[in-house]
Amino acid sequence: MQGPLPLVFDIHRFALDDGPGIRTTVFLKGCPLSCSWCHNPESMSVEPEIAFYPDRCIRCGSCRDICPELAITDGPPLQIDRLRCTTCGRCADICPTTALRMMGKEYPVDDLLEIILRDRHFFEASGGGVTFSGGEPTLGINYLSRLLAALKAEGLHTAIQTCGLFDYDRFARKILPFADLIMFDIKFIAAAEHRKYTGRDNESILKNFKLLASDAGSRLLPRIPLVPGKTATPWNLMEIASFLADLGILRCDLLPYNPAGIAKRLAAGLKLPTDLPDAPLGVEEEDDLRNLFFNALHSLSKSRLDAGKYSDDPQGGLPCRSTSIMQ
């Protein structure tokens, strides 16, 4: 008997930043990590949540009147008693301005496929496809596998974005055969730093990456979020460059920090971390770190190649400074 389906909290059509071409990105709820800088904090919990956006509220009182738990008080500003709220969603259903939004909805596989396939023409014309993100999409690995297999049967390009914390044997059976691109986040090499900022050890994550470097080949794309004062330090980037060079991985995507998570945390009634950066790196500082990283990756890769460390040519040739996954 099939259990409950994973919850989808957003379907982003015509996305341009989640893989090659024009894409539909499906965001699934639930993540085993709790990164302090997460720009999708509404994805951390597997449970549905109610978000409130005060700037859209017209104080009509409809939500207050319909709430069966009396969890909404009419401010200003409107307040939600999160302890009383049962996330029944009635307030979001009746809100005329979408100031209240239910985050998390079940989509049977066939229903979600129908929505995705509406944009087949754009995928085919642009070399795009479908990306599954989160949260961590592999938490619902059976559901994800069915979706990926169905999309491949339709001839579409498929991609996933992952934090890398999953059971590798299941991933190899259920995901790897159907994923054309695996965007794999690497945040830290140092275990203590990873534990400090994400709440979990990274031993399994790094092990999974090494296995995928062998099994997925050029389908594997590491990504580094450039979080000011955390991941975006010379020491951390040099460690990651060395880790990738050892594996012959020469492509990497460096992602600017996105402070949108601050507003999303407030909307979901979540506590803000005290050390959360409120802006990305400055242009010059980011350029300096990118240059440092790619120069290190180039130098380390060449030294390993000269020393005969690689049995085959490194993946993707020598690295370039561009971080585009279209390279």
Contents of the next structure:
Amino acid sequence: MQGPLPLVFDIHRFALDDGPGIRTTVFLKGCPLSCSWCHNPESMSVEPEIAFYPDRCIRCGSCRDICPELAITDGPPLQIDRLRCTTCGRCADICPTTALRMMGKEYPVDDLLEIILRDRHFFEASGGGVTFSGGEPTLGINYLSRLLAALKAEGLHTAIQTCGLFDYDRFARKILPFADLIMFDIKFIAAAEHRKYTGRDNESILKNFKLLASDAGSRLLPRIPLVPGKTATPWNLMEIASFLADLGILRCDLLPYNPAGIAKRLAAGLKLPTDLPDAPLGVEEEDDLRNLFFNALHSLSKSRLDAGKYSDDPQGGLPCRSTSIMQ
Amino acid sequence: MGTITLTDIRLADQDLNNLPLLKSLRQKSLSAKTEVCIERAHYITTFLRDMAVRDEPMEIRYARAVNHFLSNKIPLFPDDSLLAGTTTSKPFGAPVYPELTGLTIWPELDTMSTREKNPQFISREDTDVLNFDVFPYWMEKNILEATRAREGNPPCMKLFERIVFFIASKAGTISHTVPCYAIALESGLEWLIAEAARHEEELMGKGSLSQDESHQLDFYRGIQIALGGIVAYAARLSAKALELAAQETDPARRKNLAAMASVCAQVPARPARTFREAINGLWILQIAIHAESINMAISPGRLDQILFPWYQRDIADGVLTIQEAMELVGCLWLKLNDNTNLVPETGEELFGGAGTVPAVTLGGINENAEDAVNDLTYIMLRVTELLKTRDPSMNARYHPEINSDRYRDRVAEVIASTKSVPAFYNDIAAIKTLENQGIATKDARDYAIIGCVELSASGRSYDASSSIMLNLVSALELALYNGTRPITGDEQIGPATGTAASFATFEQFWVAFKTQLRWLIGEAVQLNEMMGRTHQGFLPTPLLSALFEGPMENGQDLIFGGARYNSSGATHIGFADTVDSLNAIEKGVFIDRRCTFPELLAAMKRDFEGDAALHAYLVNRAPKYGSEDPIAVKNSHNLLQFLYQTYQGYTNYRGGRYRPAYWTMTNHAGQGKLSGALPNGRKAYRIFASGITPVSQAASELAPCLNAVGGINPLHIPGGEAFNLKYSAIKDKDDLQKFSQAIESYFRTGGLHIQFNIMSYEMLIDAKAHPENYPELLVRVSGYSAYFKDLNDAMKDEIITRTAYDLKTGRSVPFPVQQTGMLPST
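Shown: the form predicted alone; wanted: the form predicted together with the partner chain:
Up next: the whole complex, starting with the chain shown before.
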């Protein structure tokens, strides 16, 4: 492997929300999008960062004394001059309470595999496996490819969570053969809104999704983050339903918005967007939107099925995309 | 091999509403007040003092004393139970064993009825009997004083009496074992008596006898006399039931009494013919063992296997319904709750809230390695789920390759429903561990649990599994302070192994620690051996010996090594705190160099006052047992291996090996209160972690914690372990499934034992503040179950602060901020 390795900022073991069964989820740093609501804002930059958790700080001054750049000033609250900070990590090393933590660590492939394989019994007992998330895990596509291939060789179930912005040809060669589940985020269909909230166009994302709908089949699972006032609008959800129905896809995860990103932004010294919702949707509102979305998805699919565009799925019994349509 | 014929293994249509008898008996049992029962003490003492023939051998004299008690024991029918017989003369009694530990309550006779914590009522008249009649006779003759006199008050005995190093549970003599009930139920005591008589005649036919043979002769005579007492007691029960039936006007009660009269006329003297006879016969045998030996963890064993032939036959014959079977099993469960230990106030600190811990074992595989789970397994699980009582201590065996997922899931569901029981055992690890102790594979597969968590080749192996309880932290302190301990001042107790300043490497300190530990173990073993020999001279156990495989063939009492297999158990207190302290010394002093060794001791002496940064480092950054940190893994494995090798080097007075174990009852709370601050950041006089469980709040991730504990080599813990895991909640089916799958994974990693409390911090904190709202809250302590309200405050805090994991995230739940003062490190 050439060059520096992608950085891992968290390894969540006994993870239950990132695919089937009990899983280990590896979070990689760096993302081409910059969604304002991101609940892992520490994953946006590919660079290491120092996070500070003031409620754990006992103001012992160890970090201030050891910082070679004199970037830390005593509080309260303690301040890190992020411009001076070179993220050398000495403050996090010395901090006795873990109030300062280094976000982002290199794990050679074998080291990461060793950690993942410690939980093999959990995967086997539960039908679980390994998920790569982020950030955008395909940013370090060679690294990810080697990990996935090695895990498949171990007979484990593999999954990735992607924002969908990647070079399709490389993805098809390096990731697709080794991923049992591709969780693919769809935020907006409307190009302008996508650009506004994520900072990037969605043209290649939607194109990649369509290609995967053909090439990955049932291994592709679309997911929509339900961000109040942003993605979680009836209009946007109807558009996504229509997009999926066109592709004959009936399975989709709607993810409740997680406001944890706010605290994480503060800890990492990142700017806080002013319009960030501080709570997920209310139960009723979320139910309404779910019903709206799935009703639309099913009725649109049905009408397209009735129009003779689809064949029955031989496995699942649900209408699904027929390959001929995509060609 | 068990086949399942139940249409619903959950037996969901059976509950306490259609089992009204169990419902009312359960209510009675839960509200019963403890009364001291002096019946046994009275009969045994008066017989040995006034009636025994002095020149008769002890085997015969003691057998006669037991027979005398059983022949006079009151046939009590205190309620509408379907089973005849009571352990004591009280509905809920604490029997007195004056020859063993009974004298410890002598100073408290006037206060024990009214003490605040768990009072035990004794009447004025009974107090007088103990004061003037019973206790004086035993003053010089009880096992402790007899040992002291015999051995000239040896140093190991003085060490024991300081309580803070080790406890010699041997003072209870025969206890903590799984008898063999199957043979007595199948063949009847009359057959066993005839067997003993046949052996006696064979020996008599020899003419002149060697000393050994003459001992054997006495032993066989003793068996006949002692078992005769059981037969007499059953006959009294039968006669009394008949008499009560004649007076009874309620037809249902009359019918039940008549049935009991007929049952007791048959069993246990003659073979049990029905499920009811088998269960009642077994119960009478359990009572009878307590006439001879103390009521501590005499464990009935694999009841779903032992009783299954009768169950199966009665169901096939159409004379028993599932509901009736559940009633009988439920009555047995409640009967096993009918007695408790006599506990002096100081004992409350060390054993508070414990019942007598008769362990029942379910499931697993049979001698031919086939799935042994049967209909009765599920019936017993359902009864356990419905009754939720402290005893019997319930244990479920599970073989990950042979037992079904359905069975595993059902046990998990019962744990979720009771919030605490049964405890779970991995057959693969347990059987391998017993085989490594020289137990034949067939016998190892038939293992059952003793008391808390100890493994035993049931009915064949006399394991005295609670012989020694050793405080590991005391050895650590002796190593830290050159052979002294803060609690015992400047007195040189252990060998001088060097001051902290003299250790240049962690290795050197490790050697010093091992030296202290080896010395302490030597002292504890020596005392146990002394007590064993005293015991051999004065307290034979022909009754229990007759209900065992081995003694009858060998002509040797259990206490002389007559069982097929023998061992002594030594359990350890403070394992996780000791390992974490070793980790903190290795990393903090010798690798990270955060402080020097003397600086660390100075900070500990100040209880870390003014050392916030160092203390925070020790708590947050030093490697923790329960994580996969290589230093923590190394130190935990090294300590376990060292203890294993040290103990296995000793052979006990019965020819068996010593087996180290890691269960602590409530001793980790009690001993913690007597120990200074530790290198792992635990502050002075705080609780230790329980059993083999990681320190509270030290292991924040579930999967690494299960891997770390599951990764321990079970061969090194042949005496058993208590791994206490807490989940804050099991909220839905998804949680339940993950709960069960996590157990599977832990077992596949190699874990031997695991038990649970499914309770949130908030609920337990509320239960401590408002005990009146939680009268039936049952918790798993460190081996046994207890009602939370009965525990002392330190033990309550220990249960509260145990790390609670969230099944939805696999991470620990943050401890409530306003209660952090409860944590051992704050």
